[in-house]
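Only one chain is included here, represented as structure tokens and corresponding to the form predicted on its own.
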Amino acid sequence: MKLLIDDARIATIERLCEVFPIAGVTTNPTILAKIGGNPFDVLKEIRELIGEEADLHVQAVSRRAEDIVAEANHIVKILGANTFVKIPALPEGFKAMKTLLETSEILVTATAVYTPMQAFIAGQCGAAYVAPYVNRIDNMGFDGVRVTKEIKEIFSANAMETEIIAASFKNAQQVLELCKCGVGAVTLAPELFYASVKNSAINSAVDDFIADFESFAGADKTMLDFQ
């Protein structure tokens, strides 16, 4: 399962890439609005930071299929390979996905997925990924984790190559549940990366180990002080 960052702040992405095994970055219009200016300025910075091999997901915002296709080609032309164009899983979006599948090698991520049927149709239209909004589905009174698992079962039952990139998480437990079933990827807000490994018992155990070592080796001593 790939881990991606759902953010566009360069300093934040850089810090997370130093610590965690990051496979790429996802963005959307709301995330880019927080940065402002020419969206390609920050997207080019992200691409340079994460490298050509990492995944970068960028959303098209046109409403008509023909315009979505043109926008998708423009995005990939500027940002290069391994750029996934996010297209909403709606009728005009499905039409655009089919056109891109027939006419280009552009990678598509079907976004704004709330139901298994949206995901199934997007997969049949050629989407490489579908992005169910886990917590937003919860907020509608359904079970976002369960819906995501159902999508995975549908893809498996129909021998579809489309993968899931689950998005919109409230807590690390939701992420863990999807780790267990092996979805293709999750994209997380920066704070969830740290929350997933934050535990006072862990810190306490490490502090105890260091204190025990210093009790016989001396304060601030490490293994580097011995040979």
Ligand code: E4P
Contents of the next structure:
Amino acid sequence: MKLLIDDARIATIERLCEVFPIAGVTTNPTILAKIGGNPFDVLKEIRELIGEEADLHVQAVSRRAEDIVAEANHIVKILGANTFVKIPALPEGFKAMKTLLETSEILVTATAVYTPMQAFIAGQCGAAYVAPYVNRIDNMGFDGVRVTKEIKEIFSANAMETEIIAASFKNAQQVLELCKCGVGAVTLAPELFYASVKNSAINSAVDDFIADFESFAGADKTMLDFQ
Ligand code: E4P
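The structure above corresponds to the form predicted on its own; please provide the structure of the form predicted together with ligand E4P.
Every chain and every other molecule in the complex is listed next, the one we just looked at coming first.
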């Protein structure tokens, strides 16, 4: 399961990439609105930072299929081949996905997925990924993890190659549930990366080990002080 960052702040992405095994970055118009200006300025910076091999997901915002297709070509021309164009899983989006599948090698992530049926149709239209919004589904009174698992079952039952990139999480438990069933990828807000491994028991265990080492080796000593 790939881990991606759902954010566009360069310093934040840089710090996370130093610490965590990051496979790419996802953005959406709301995330880009927090940065402002020409969206390609920050997207080019992200591409440069994560490299050509990493996945970058960028959303098309047109409503008509023809315009979505034009936007998709424009986005990939500027940001490179490993850029997934996020297209809402709606009728005009499906039409755009079919056209892109027939006319290009552009990789599509079907976004704003709230139901298994949206995911199934997007997959049949050639989407490489579908992005169920786990927490937003929970907020509607349904079960986002369950919906995502159902999508996985549907893809498998129909021998579809479409992968899942689950999005919109509020806690590590939701992520872990999907990790257990092996979805293709999850994209997480920066806070969630740190929250997932933040636990006073972990810090306390490490502090105890260091104190025990220093008790016989001396203060601030490490293995480097011995041969
Ligand atoms: C992903 O495709 C979505 O843009 C994003 O993850 C939504 O997350 P949110 O529900 O936290 O805004």
